[in-house]
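Only one chain comes next, encoded as structure tokens, the form predicted alone.
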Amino acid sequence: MAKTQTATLRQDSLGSAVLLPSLSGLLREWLPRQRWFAGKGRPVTDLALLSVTELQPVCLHVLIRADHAERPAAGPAHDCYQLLLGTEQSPSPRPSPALLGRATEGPLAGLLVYDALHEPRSSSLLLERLRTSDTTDALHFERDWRVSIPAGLTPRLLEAEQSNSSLVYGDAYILKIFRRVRPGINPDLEVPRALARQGCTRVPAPVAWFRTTSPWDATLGVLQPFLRGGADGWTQALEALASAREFTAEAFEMGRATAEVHLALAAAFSVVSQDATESRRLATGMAGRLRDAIHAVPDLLPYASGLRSAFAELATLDTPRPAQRIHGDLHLGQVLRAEQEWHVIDFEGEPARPLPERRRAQSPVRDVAGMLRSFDYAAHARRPWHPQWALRCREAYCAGYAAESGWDPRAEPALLRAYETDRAVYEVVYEARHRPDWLPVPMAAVARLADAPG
């Protein structure tokens, strides 16, 4: 039944509006419940199919645009999401989050629709397309032919909360599938490929990837070696806290790894100079994000003056400073320790920010500030809080960075405070929308950075 219906869809042009009635009602309910859905708190007002490709008779690759009632202060009023949808006549055992429901209208009427990434057959199909460097309609699967990718690797979907979806194949490779799709090459493909050409081993090199050419060119997913046995910095930091153990040695080595990656990035991409005009532009952008954040989370209002002072100080900096490609969203969850070495992963940057901004040259201090905020997060993750533990980790991390790079980020206190404040404001909005129970953590940093009571 499912095979016949999907084949009919192909003859009638899958990209047309004929399929939308089958999916619209289901997606309006299912999308807002997904961890990677960016429109939290903004009702979906309209859906449009941008691209539909049949990968096999019961598996559809879909790019769908979701329009929202409220336009965010920065960015478009809509988002594009990547879905892999399966259909079946009768229910089969699968995780409930994977099930969209039974279609009641359109060409899929009567069929159950589900997220096919939860199904091994569809997940294996993606790997096979990458292995063979296939092209299907607008989908292009490409690979590095110098690397041998075995067939038949067993897939498993990682269940950890994240802004994308990841499939692990036989504990040998991991495929990151970008749920929120933007036009252009994704930094999580562009940057690791450039670092691999520099011989940087701190970042796993992409071995395959896939992209679309409709409705525009965009990266859809990246396959990289899976660091088997690797544990992320967040998990290790919490384990150290739980056992009342110091984490300074690990933080020092993490700082060295960050500096090593920054040096390789400086060699792979151009380094520019940020002058006083750029300092003012940065400060203006940070102040604007604070203004929008106060509107979204009024709890920030008592600290507004103190937070603005950090950005005002940044605006006065007039000495030229180097800027380059950076990670853009560095924290303890973005570093993995495998075989006694720290590795840096996930170069996508903050998905909420426009792609050109994420690819822009920026100060390495921004990455440092992100990691310093992450140590603070770990120290506040469990009661009682351990601010001195975080302080020692922060100092060790900066010392490790200085030992490798020859430059200490603590020598730029105004720049460091501004970036850390901007990050804390971002965290407040994020937690308020996605994890309200965590809101006290960035609010504690806001109070500290604003030098306000509390």
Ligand SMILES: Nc1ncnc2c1ncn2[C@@H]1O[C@H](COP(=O)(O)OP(=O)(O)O)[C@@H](O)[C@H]1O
Second form
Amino acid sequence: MAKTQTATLRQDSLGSAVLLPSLSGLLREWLPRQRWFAGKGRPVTDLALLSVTELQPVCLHVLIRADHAERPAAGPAHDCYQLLLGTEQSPSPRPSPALLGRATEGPLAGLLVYDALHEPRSSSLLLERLRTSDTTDALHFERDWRVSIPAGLTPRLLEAEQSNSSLVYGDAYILKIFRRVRPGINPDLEVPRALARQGCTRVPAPVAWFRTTSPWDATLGVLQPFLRGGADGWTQALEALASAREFTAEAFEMGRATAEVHLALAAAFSVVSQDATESRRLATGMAGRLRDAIHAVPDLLPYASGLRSAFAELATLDTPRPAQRIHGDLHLGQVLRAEQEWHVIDFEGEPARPLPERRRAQSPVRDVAGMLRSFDYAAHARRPWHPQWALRCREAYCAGYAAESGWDPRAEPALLRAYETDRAVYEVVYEARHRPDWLPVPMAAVARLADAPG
Ligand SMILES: Nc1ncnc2c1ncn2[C@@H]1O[C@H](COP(=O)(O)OP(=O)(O)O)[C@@H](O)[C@H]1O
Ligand SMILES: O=P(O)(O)O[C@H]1O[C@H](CO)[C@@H](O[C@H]2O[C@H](CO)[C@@H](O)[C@H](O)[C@H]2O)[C@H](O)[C@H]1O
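Form predicted alone already given; the form predicted together with the named molecule follows:
Next comes the full complex, and the chain you just saw is listed first.
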């Protein structure tokens, strides 16, 4: 086995402009291959290092901005990504997804550059920084001192298909490192902390987090207790389908868990009332997203008028309805069952939406619609499809929600249909961008929803 050797960098090599020539070519190749890269299909025209912090020799914490010539139908022209980069002088048997390649220019010339989250030394360092509440330049590591976090827990990078990257430490804690960084507090820190203050045990409470103050304030990562043995709703739903089992008891309990979280969110944040003007604003927003989605995925076009009828009906609703902070991207992959209870994770919201929008008060029906779409996803994940199975889950989930909250989402069919339609449109764009093989699943729903009586 080749001996690996850590390189050291001169302090004056760490300037963003000086370092960029070393990384630019490698990142242009490597970034678009990452699941969390949002600019798929749009060539990167420019890269800029927004900040570089040396956490140890040479483990570089980097915020990088990627610009694209083509602006997405919705969203910013550029994105900021968080990277932890390591270098070494000689090849190692490091797994290939970790390897960016060999730098040919600048201060790293001749060195192999890799994603240091794959490397135990760097991931251990992150935990140690969080434990000790350290600050290095603009990076602030903070923690809840009421919780004791042991030193030396063994790290492993989670292999799950996810939008960020997560490290599990000794099966005791999980650190989510946000890959796509936006200015402001990330709801995945803000909301679970607020829920913990409410005594809500359905959501793992953050015990430590880290943030940057340069080039702007932003949350970079959150450490939470790891739900050992937790199995996610998606895996369990597929298992049930594979063995021709019903999933209604589980769906009922998920409905109860969702309602419990919504009640705690209502207590933690303010509840507002949405009136007729708000219904029209919402409908306009949904119609606008559909227009953008058609631009990105022209296959949606034949269904456009049917889908718009759902939004038109929403625009006519004039009974005041409550709105509050919600999960924002609820689906079967966001619920984990551990010790017989469903827990809810990942309050980041839909990653493609701007943060202020994700933090806005919204109808809880939006989360319900997300989960109902997810039963439909599971039922259409493999042939033969099982639409009736999904319908039974749907009824059970809504019944569970009503049992806990005293309010049945089925009482608002027009609102539910509009949110399900909006969600299916989002899913079409998401799948086209990230997992084209999955596109038929939300497209089947689009066809059905477009055909539904208005
Ligand atoms: N507290 C936790 N305990 C156990 N597993 C977790 C926990 N939080 C997340 N996970 C696992 O990590 C995966 C990714 O987490 P998630 O927050 O959904 O990340 P992302 O936003 O990157 O998709 C989940 O599917 C789940 O399997
Ligand atoms: O990973 P995130 O939680 O950020 O969510 C994104 O990825 C999800 C897929 O991993 C995607 O969910 C869609 O596929 C799921 C099955 O893999 C299904 O259960 C969901 O209902 C469906 O929306 C999610 O939309 C996206 O935001």
